[in-house]
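Take a look at this single chain, the form predicted alone, given in structure tokens.
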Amino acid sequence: MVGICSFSGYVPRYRLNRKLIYQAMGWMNPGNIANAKGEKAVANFDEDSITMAVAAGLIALTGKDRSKVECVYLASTTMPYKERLNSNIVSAALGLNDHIRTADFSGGLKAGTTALLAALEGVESKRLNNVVVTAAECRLGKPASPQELILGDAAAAMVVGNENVLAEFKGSYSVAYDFVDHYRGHSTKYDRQWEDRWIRDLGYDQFVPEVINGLLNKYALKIEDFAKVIYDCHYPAARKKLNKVIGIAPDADQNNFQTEIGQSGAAQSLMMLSSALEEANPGDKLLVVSFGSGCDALYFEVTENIKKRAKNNGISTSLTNKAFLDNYSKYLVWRGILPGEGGLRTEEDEWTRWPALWRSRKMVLGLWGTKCRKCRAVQIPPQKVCVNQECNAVGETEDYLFSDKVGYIESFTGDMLAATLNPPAIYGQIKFDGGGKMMFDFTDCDLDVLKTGMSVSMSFRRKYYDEKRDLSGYFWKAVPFKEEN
């Protein structure tokens, strides 16, 4: 049996209102208004396509033996590097091996389907045993354009095995079409579209039915077999004329969720998938539609181990945890749209030399340290002599994972002359459970809600961009825990 072994869902804890945006910018295109209902994910100042996939990877692998992972996809449109494999820097902040295969998946919107049927298509030939699939995507509009409301930021992850398998992964269907309705150049940096009408006219009404219609005709089934039926259409009058006409009811249309976190791109159906799985039922059938030069459907079938699936891997968790932006041009500054002065010390060339980075990319991207054979005690950044004073053992360390052990914070402070897009700056010591101890920045917290004593966890964050270079460097943050009421 082959398909999907775990998912999981990441939404960026940061919510833009979209009646700010139409305050702000609706002056210049009053039709906006249609648009402004609900609000959009916007991904943090140290958040990209990069970090977002490895926020959703670690909740995937949660639980998962990383040593058996054979191969890391990263779908997106929007990723930092066009020379550098960016699912490299996702498999590494994974912690997983060196001796595995990764590749990028990019150039439509489809790439998250895509990059999904090529994972659940090695393990059925039996070639791959452990694929881990993420999607993300950090999308912009041009102010005041429709796409700058619509859009949002989001990703999703899923690992693709034949143990343990939640939804067993029963065929496909595609069809590929140069249909140019999304478009972006080679050095445009905002999405660019057709005219609405073309895109709902030709493209959805067209494409969405006659891969559905593949599909179920590929495979003798109707529509009514599945429990929900998963499709990226983002306009309303359109999604529910595309019911009406291929027969999806209600209670099977899952939801889009355009109002909570806007149109993902390449993550889109991921996430939907992600979505529908937490709340399926065994026997459950699944229908998966992309769209974006054309669509890729997929049928999955949910089996009696969803039941004992995580409960906290989906898109709800992420959902909840959410703050609100105050102003528009916050997100304009962290989005790099609108300029911002940040002060001297953001002239300052600090980008990491790659053979400093290659010599410490283990700990850098990774974020590991070492455990002494000898006397167990564990340090951070690595060693090769114990720290242990009554140890100092030499040359008997081995390596030891610290992105996913809990930390409390031991010091802390909020600062305003450090360059920083979210002032103030704020860092500090983290003391990790089992010992090590280090400086981290914080990130999606305020300063005054921190305390000594409250515990962390680590996320993978965009350290800092060089804008001359045109690249960014990457390390892992502190996030406090909720806490709950």
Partner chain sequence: MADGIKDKVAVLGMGCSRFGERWESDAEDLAAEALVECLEDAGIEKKDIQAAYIGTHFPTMHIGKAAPPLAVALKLPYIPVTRLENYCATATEAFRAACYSVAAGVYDIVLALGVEKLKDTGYGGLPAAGVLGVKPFMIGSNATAPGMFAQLGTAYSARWGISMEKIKDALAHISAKSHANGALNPKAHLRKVITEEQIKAAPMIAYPLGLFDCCGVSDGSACAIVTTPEIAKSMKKNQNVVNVKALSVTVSSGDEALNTSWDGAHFATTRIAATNAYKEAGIKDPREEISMFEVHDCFSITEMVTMEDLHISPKGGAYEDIMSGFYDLDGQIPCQIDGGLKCFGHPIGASGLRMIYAMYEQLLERVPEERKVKNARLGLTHNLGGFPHQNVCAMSIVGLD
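Numbering follows the first chain given and starts at 1. It should be emphasised that the depicted structure is a prediction, and the values quoted were computed from it without experimental measurement. Throughout, rigid core stands for the largest set of C-alpha atoms superposing within 1.5 Å between the two forms. Compared with the form predicted together with the partner chain:
- With the core held fixed, residue 250 shows a CA shift below 2 Å between these two forms.
- After superposing the rigid core, the C-alpha of residue 395 moves by 2 Å or more between these two forms.
Next, report the structure of the form predicted together with the partner chain; the form predicted alone has already been given.
No partners, no molecules, just the chain.
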């Protein structure tokens, strides 16, 4: 049996109330009031599609043997690198083997389901097993555009394999059209779209029924056979009409989280599927339909294993962990839309030394430290000479993973002098369960709730963006546990 063995969803902590956006930019496009309902999820200043994919991937891999992963896919239309394989960064951050296959899926918004299909069919071919599929998106709408309100940031991940399958893959059907509802050119920052009426009346109204009917006919199924139909259409009226035309009952219509997260592009279908799996029962048939440059329809049947699944891994957990961005201009600065004066400290020119990064890649990308083979002392960053003064063995180390360890705050500060897009810069010493200590930046937290002794988990983040050379550097930060906040 081939299918989904594990799943997760990730929503960044910050939410922007759409009313705030409309209050700031509605004067320019009063008709946007129709899109100004609810909130949109906004990546923190140190998050991007890579880091959110890692966050989702780490949750999906909880309790899994990472050494058995043979392949990592990343789907996104907002990858930080055009050349430098983004999925390699994701793979390294997930702490996976070097001897695996990796690939980026991009271009159209259906890239998420296409990556999932590639994983499922790879496992079906018996040439691959335990494939991590991640999808993440941070699309930008220009201020005052409908997209600014509609789009949201999110990620999801699935582990595809042939053991302990939660949802068996039963089949698929695809359509591919050069239907240009949205596009971004080679160097375009903001999403551009054609008229809504055309997207709704031709795009969604034609292609979604077409791909669903194609799948139903192919497998001799009826729409009523499906407990959930998971399809991507953010227009409320068009959705209503489609439900009626296709025959999707209200309780089979999977929530698209438009008012909680926003349209999350290539991550949308996997994020919705992840949410549906949280609620699924054995025997449920699920139909997943993506939209963007065509459609993929995937058909799953939920197994008995769903009862044994790990909890707290879906979108629902992420959704409860939220903080409101108190102002719209902060969002603009974080996304590089509004240039803010950060002072001289932001202008220091430091080069990324690629050979140095290459040598330290396990530490920097994967948060691997070392364990001394002689005295078993655990240390981070990796040390050639054991730090234990009684030992001081040279070169007697083995890899030791820190990214999955719980740490405790030993000291902290909130620094108003440090250059950051989210002042104060919060950082401190973290002591790890099982040994090891290092100073880390903190993120996704507020200074006034911090206390020494609080526990933290580690999160992969963008450490810097080098504007001059257009490159993102990554490392790990500490995130205080939510229940103690």
